[in-house]
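In the block that follows, a single chain appears as structure tokens, in the form predicted on its own.
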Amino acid sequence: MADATFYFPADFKWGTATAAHQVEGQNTNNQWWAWEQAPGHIQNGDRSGDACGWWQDAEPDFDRMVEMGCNAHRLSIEWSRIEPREGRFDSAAVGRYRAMLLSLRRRGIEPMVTLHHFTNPQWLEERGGWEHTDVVVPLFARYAARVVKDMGDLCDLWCTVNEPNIYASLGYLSDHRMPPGLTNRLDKAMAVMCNMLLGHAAAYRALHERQSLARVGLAHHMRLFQPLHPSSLADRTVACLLDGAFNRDILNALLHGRWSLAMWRGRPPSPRPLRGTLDWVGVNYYSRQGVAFDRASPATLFARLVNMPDVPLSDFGYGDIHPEGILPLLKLLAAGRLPVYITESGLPDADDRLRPGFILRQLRALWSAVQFQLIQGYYHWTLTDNFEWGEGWRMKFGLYAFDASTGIRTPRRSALLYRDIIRRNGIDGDIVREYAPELVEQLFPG
């Protein structure tokens, strides 16, 4: 029997995703640059430095996107470049971003612009970052209004905030993973996450007021939490609690205008401004998370995070390889009846041994969701290896290998795989046999 071909819609968005601080270089006015200078914050003492050199010369990487056949790219605007001092906007920085967006457009690549991807201007950080509603929300709305005023002729697809749950948890709950480097401050973490949602809503309105055809959403990091022992009621309960706190609470706030009991202590600001502020929703998905009950871990809702048994892990134990785990998460979004973009997905894999199979398995799973008109596009993380925040340069997520000492990019086999998938606008048996023959029977049973 001939192999099937899993075709995607003709207008499907095939892209890659990047973040400004990770690729531009010399972002000296934000809190991450300051964080990198202190010993012990970044693996191996790495610093972003010149990163991938995009601020000076991003266009050759845009050409690499064209070579792969991409018709979309998600990039972020660095707030600290646009507004290096409070109330002072930099026309030269605006000009450089306009040049990038125009270069993408001329290459037939639609930009999705993210307004906040983990970095704050240092002047905002000194005022508490996202901790104070009355400070940050109007400032973020003003910034969004300025960006759409200066760049709205080149972009109408906007992502306001990237991963508010990750920003809050790694900055306020984990052990010095992200600035400001607080630990076990659940009160601040919840306030920050809620303020980022309120900032999203304020930016949504600012963008729509100035651009009638704006399409505005945010990128939500979602993770499949599974009990280590499915027969254990305790493990199942904590997995459910984490799913609610990490995945569902943000969606409920944005779709229904309701804070969960866990999201605020004390008297919260009204969540009503959140309703109706999504034109689409983005999903960042990387891995599944095993969960076991642990009475000694109240800060993580009495859950201990574990690896599922007998599942291969990506580099440095970043996560287990379970690309199909995105499907049950997408079902959570179906009730919202909104367009969905996979705004990030990938894995660190320096040898490129696991990435081809990950891409094929995930796109096969996404094909099922596409048939129900859920998924509008897929943005692979990432184009080239880059500065991976607290992990520095050691984690290699790129379709292209990147040598930070020379700037040389080398395509991995996964870049060629992605090119061939895009050219066919789908997955067929020939592609699977060439790049991951061990998956033929799994993807084409019978």
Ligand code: FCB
Contents of the next structure:
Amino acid sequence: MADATFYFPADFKWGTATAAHQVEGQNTNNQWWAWEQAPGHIQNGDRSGDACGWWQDAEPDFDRMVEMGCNAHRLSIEWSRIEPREGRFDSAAVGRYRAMLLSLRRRGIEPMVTLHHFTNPQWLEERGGWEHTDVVVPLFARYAARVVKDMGDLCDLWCTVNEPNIYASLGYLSDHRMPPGLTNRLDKAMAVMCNMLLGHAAAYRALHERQSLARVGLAHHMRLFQPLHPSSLADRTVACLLDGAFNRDILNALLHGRWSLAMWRGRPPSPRPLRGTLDWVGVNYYSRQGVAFDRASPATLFARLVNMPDVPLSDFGYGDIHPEGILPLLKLLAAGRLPVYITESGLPDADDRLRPGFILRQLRALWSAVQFQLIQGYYHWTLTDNFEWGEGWRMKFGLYAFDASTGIRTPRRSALLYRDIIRRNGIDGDIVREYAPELVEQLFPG
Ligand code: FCB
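Mind pulling up the form predicted together with the named molecule next to the form predicted on its own we just looked at?
Time for the whole complex; same chain goes first.
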């Protein structure tokens, strides 16, 4: 069997993914910059600072994408640069983004542009961020309209918002992980998540009005929730509740225009505008999440988050290595019959001990899914190590190692692996033998 090749479709998109604040540097006008300045918010007191210097010069990193053979890249546009004051748009910032998009295109790399990846302009933050429907939804639609007017000749693949569930839960439920740093505010978390979906829908319309061929979706973070003790009814129940709240409710809202009961306290705005606002759906997948019933944790639906036993963990216990966990999640999307992009997937692994195996197993799993679903591309998170939000610089997600003090990038073996997979447009025995020989039997049984 090891001579077989798991080929991907000829037009498959092979890419990497980044977010503006994590790579550009000097994004001084958003809420994250302000958050980073206060002690205790970021591991080791790190700051984004100059990040990977993309605002000055991203092109050498675009060349690295070319060296790996990528034909796609997902990047985000920083709202606080485009609209530094409410209603005032900055043509120089637009010019810089246009130059970046052109550079990507000239290299044969199709850009996917994300409009919101966790950062808000400071002026929006002062008006409550995503908490108030009437404030944020029209403002986001106006920003989207502006971006497509100014950049629509260079991009037609749009990702409106990144991970509403993560933005809402880390900002409003958990302890100081993301701004605004609230804890146990389930009411606000739900309102914010729903407003992000309504903002997505408004942006969907704004983009399509000005660009009839626009392809618009969003990036949904999905996790596989597994009961710690599969024989325990209580563990199974909380796993199912979390799967609903984190994975399925957002899909139901977008696909069927229905809020789930848990989603909104008080009188919610109509979910009807959500219907029919996905041309594709993006999945960000990192790891599985073990859960156990815990009567002392009402804020997390009575679930305690745990690691599954005997599974290797990536650096700093970020998550367990279970790339096949993406398959049951993809099945949840099947009913929508939409094209799917894997808009992020990766792990922090400074020594590149686990990454090659993770990538191979992840792509092998996706290959099976490709047989029954329209999966159009895979964007690995990420090209080079970058500013990892509250984790600062310590978590290394890059195919390339990045030394922030010198700016030097060094390819990890995974970058070479990714290059070989892209060259082959698939996975074969030679590649597995070279990069993760321990997986030959698992990937090519018999
Ligand atoms: C995702 C975020 C991305 C990065 C990765 C590791 O949740 O979208 O910006 O932080 O995790």
